[in-house]
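Given next, in structure tokens, is a single chain: the form predicted alone.
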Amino acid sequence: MREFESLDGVHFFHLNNNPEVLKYTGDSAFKNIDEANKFINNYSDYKLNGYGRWAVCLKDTNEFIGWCGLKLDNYEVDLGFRFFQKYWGLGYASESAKACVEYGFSKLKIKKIIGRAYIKNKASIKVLQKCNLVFEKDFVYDGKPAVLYSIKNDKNS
């Protein structure tokens, strides 16, 4: 893993533009290349928070095949993944996110990190279980059904 790069905007262009990929998100697809290479330039998660969301490439080829990472929202330390649809399934979600948890707790000392996942985003909410994040509660989360999970650092309580 990674922090983005100016050159990741295009990746970013193609994994938005899936609607599979979107459809459990509640984000839209970026209307060009341009914009998506807006977002990359003018993501500042690292210099304010010293954290954020990072992209996830093939420790053989250096391919992006996602992102994943935790981004301070609300007062809150969010767990959050996106990735290229022929990737899903192979474990890659659940490993970036376990190590994303343990940096979170061990280099950052973050007290509690939370994840939300759509009810029906079964493949999401099995990640944040196979990173011990424990069921909250049932919400809504822009408008639909929704499920908050969080897991408390226990070596810095």
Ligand SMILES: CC(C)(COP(=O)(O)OP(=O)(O)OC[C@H]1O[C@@H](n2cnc3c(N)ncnc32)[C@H](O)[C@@H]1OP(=O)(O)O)[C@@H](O)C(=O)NCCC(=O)NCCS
Contents of the next structure:
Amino acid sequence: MREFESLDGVHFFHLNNNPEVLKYTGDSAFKNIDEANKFINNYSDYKLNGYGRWAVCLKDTNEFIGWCGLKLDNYEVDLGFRFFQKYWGLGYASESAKACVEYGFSKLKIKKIIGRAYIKNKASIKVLQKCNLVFEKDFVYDGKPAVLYSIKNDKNS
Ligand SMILES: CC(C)(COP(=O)(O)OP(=O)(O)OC[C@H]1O[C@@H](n2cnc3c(N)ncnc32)[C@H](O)[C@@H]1OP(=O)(O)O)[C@@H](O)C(=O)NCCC(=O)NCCS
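Next up, can you give the form predicted in complex with the named molecule of this protein, since the form predicted alone came first?
Everything in the complex follows now, all chains and molecules, and the chain you saw is the first one.
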């Protein structure tokens, strides 16, 4: 996993260009590669917070297969992930999300990490559970039923 870099714009464009990938995210596709490039070039979380979402790349080929990471959002740290559909079901989200929680707790000393998902997004909820996040509450996001999961850093309470 590594920080986003300028050349990732094209990957972001193609990732978000699949309606199946965006189905349970509330995001929209980029209009074109330029718009995706702008998003990457304006991505300021690493500078502002010292962490953010990270690119997930295959170790042997360096291929960008998606992203996973932490986002400071309204005083809460959110765990999120998104992968190209051809790489779903291979354990990459679970592997990278576990690494983010571990890094967030041991290196960044974050106190609590949350994860949100639409109830219909079974795969996403499963990933949160595999990272030991536990169900906190139901809520409605953008008019649709969703769940909030969380985990506290017991080494830093
Ligand atoms: C959600 C997402 C990141 C999961 O990625 P992934 O790499 O396929 O996840 P994993 O392979 O680590 O699988 C996680 C678990 O979910 C299970 N799972 C996968 N798809 C599932 C489905 N449709 N229904 C139920 N469980 C499912 C897997 O079997 C696995 O459980 P297991 O280890 O007990 O077998 C991926 O589907 C994705 O990118 N979706 C689009 C973006 C998105 O919705 N992001 C989350 C927004 S909240």
